[in-house]
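Shown next as structure tokens: one chain only, the form predicted alone.
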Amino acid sequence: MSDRPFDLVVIGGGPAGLAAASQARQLGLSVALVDEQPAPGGQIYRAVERAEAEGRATALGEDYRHGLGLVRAFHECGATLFASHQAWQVEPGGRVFATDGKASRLIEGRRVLVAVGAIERPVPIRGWTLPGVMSVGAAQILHKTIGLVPDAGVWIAGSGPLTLHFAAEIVAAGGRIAGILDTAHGRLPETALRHLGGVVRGWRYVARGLGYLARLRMADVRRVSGVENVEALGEGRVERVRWRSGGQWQEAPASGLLLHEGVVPNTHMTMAIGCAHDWDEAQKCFRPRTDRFGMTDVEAILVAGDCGSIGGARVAECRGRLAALGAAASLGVISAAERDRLAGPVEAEVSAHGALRGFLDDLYAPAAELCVPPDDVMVCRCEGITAGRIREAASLGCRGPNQVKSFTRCGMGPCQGRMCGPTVTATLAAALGMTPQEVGAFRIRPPLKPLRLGELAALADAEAGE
């Protein structure tokens, strides 16, 4: 079925999308928000209304409860919500195709804001495909939605603020974990000195991180620093975890292993649309090319939040508001002068909340062996392709991910290259002596996620008036 054209169609119900929708409605735009979850909040504020109603939100922290204000403001703003809808194609002119799992529909917008957030950086290690190995983000979703906590035999391995945040969250909820294998290679004192200005301006976030560490120490959670070469071992499922620290190999029993090495922008949608992308060397990922208001080189398409550049929830919220201002100005609803006047305070918030980003990117830069794994490590778990197969394809003349896809089927599985794409690009770049920008990324085509023929047929029936 087709709906009336909206001034702005927002894809993604996280902090950027919610803030953009509310801001755009304040400016008088008609707005639709498309989100795959049954309730707004995105990943960071997932199920925040339900958690508040059930009395669990306070234990998840004030940062999480901040999302309540965003969600309530969205409900009150008058935007149209297409909940439980997965956008599977977005055309450069502003046509959005989405499905609720039963039938597809066409939602038209004069402008489309892509605010689909970030995805966890792939962590291809030996044994990462074993049952019992999952990402920290996935474990956090289970905790937020149904209150599930890991058992005492589960290890966390990786680096980045989320590892400490989640471990402290579990301890606060009365749970236990076996320990944390910290793979951060940056040295805290030296890194802090290199980014002293940002550390001072972002002192509230620094204090929060130190609070997580203090909570973990009080709970006597084991934390191993300087970890390299984490491996999951077991027959049929993970049973042990193995790592190297200080030049020595160590091993411990494990009932589960949670991996995390930071997040990268979810660029599948913007790449499929045809927006220009650049390699971000600091964050080791591709990101769409935008101006300060999230405008891309495709006139009808804007980007906001972590799918544009990793900045965190509060920065994403601000960028959503800026994108709404940009959309309103591009449609002639407000003048450029009014847009800039309204943007001033918001950009000051971006600067304040994003002050620590350079420090975090430097401290938690992913290790080389994670970006470019050894030959025997599985890279594409959908098709069973190892890093060695990718290097073999490079030796046969493949100069980019799309040629590797043709040679090996790497990236042709259900995830459509989400899990293997960054590793394929990095591995090819290293093998060919090229930059990631030169190597490029997988060419993305619709549907962006698996779609049943019945869902597609329903759209055709609706357009035919049947």
The other form holds:
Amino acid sequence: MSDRPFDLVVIGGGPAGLAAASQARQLGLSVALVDEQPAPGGQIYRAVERAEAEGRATALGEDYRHGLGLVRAFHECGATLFASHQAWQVEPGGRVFATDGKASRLIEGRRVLVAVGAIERPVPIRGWTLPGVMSVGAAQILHKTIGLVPDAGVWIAGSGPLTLHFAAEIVAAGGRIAGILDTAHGRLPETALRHLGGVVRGWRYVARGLGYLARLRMADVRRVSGVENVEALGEGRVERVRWRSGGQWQEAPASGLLLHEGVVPNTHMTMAIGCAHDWDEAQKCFRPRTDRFGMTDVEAILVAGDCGSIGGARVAECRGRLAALGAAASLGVISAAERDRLAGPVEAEVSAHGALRGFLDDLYAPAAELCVPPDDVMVCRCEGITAGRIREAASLGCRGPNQVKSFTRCGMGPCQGRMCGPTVTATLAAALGMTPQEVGAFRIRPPLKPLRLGELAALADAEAGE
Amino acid sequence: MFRKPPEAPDAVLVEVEGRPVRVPPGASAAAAALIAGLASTRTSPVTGEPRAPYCMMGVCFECLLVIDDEPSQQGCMVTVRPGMRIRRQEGAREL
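If the one shown is the form predicted alone, what is the structure of the form predicted together with the partner chain?
Now the full complex is given, and it begins with the chain already shown.
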């Protein structure tokens, strides 16, 4: 059923996974890469080969085109690609089960590298379930894959580098942004002073951010700062957006609203495997506990890229290479001394590309009302559970997310708690006077994505046919 | 909400709610529903509210669609094929 055990099975075809696969092949490991998308690149370099072939990649920026080199190196490295494959279970010993939507297969690895990236932090506000309210990342995927751009009346609300990057990208592509409601509450001068060393070393990234701002000013895109309490209003679809700034409520017509409050590690897989996780207070999220090579407390499992800790694309790429070194050394293919020698320059790159991270985490920390929303705001979109219901469950004695799930069905819908998990943990922690670490997260069980019985049965058929 | 994409020579002809729609190659079924201008793409089986694609990367499950008569498909994870029939998912799928 499984052709042979690969030395390394990489899950995720973004910068971390691609770099890890290429590096591991260079070290002589046999490698399989399992990716849910039809073409490698991950979300950051999504459809980069198609965009290049259609002449759109250059307009999407040099950072985006950087992914082309990674993807091409991967194609030439000799790794086996399982594209359009969803990994729905990873066993601690290294067995990976994945489906192509029709049939499941077993892909065995002596080591497994989880490189499944980040997901956007949920933005639970009033009206966020209305059609026409999407994430900024969603709109950017539409732009990268098929060149779709927002038209008149689309607002952006949120904070973080992606909001500016995306707005500037859309303006350059001839699309329109009605305005940006900036919810960052970190004060720029003070934050920059606190992280002066990082700001100086990360000046290239700072310059890029200033470039986005200049482009938005030139295009006369309205920017409102100090925004709180964003709400989407409408009957059956978003029609208006409402917010408070400077103590004043304001309202504007809207044909769409794009939300973004930064990204958090996609920990579903590492949690299901049973790896140890810690609460990261600076990035307000859980992340798997690893050493400098991404090795987790489960021997066969490694982690690289944003699913380990948010660092951005270039850091993820470096972390992928480090994980490949870690995997090779743990399999005895290279010595620890060789691993460390090769790791040196890569770690220097991590430090250079990651210099601005502390500043960004601080400046763009999500507002308290977004982590712990008011009673009437829907937290679990699948099951229609409000923050009030979660607090009610806490008052009835629920001490953690899993009890809240049993009491309310919160987190029990098809998304399996991906969209509500962070909010449930934060809301419970606040209600119980505990830390997020103490409260913990939803227990994640396979299958990681809903699976038809036929897809599962195909596995047994393959076994019987052997 | 989104500008109609320029007509590509290699556009893919699909059917959204019974209407023919030409979409760029590489589009997902959820993107096709957005291009077709559907106000919403499903109703929640729990609350009955209208919903539409939110994350476009396989996380939120808001874009569940009936694709070629197969219900509860994650529309953002399925690439269009010529002749694909895409319909709204009304409430829960039938078992």
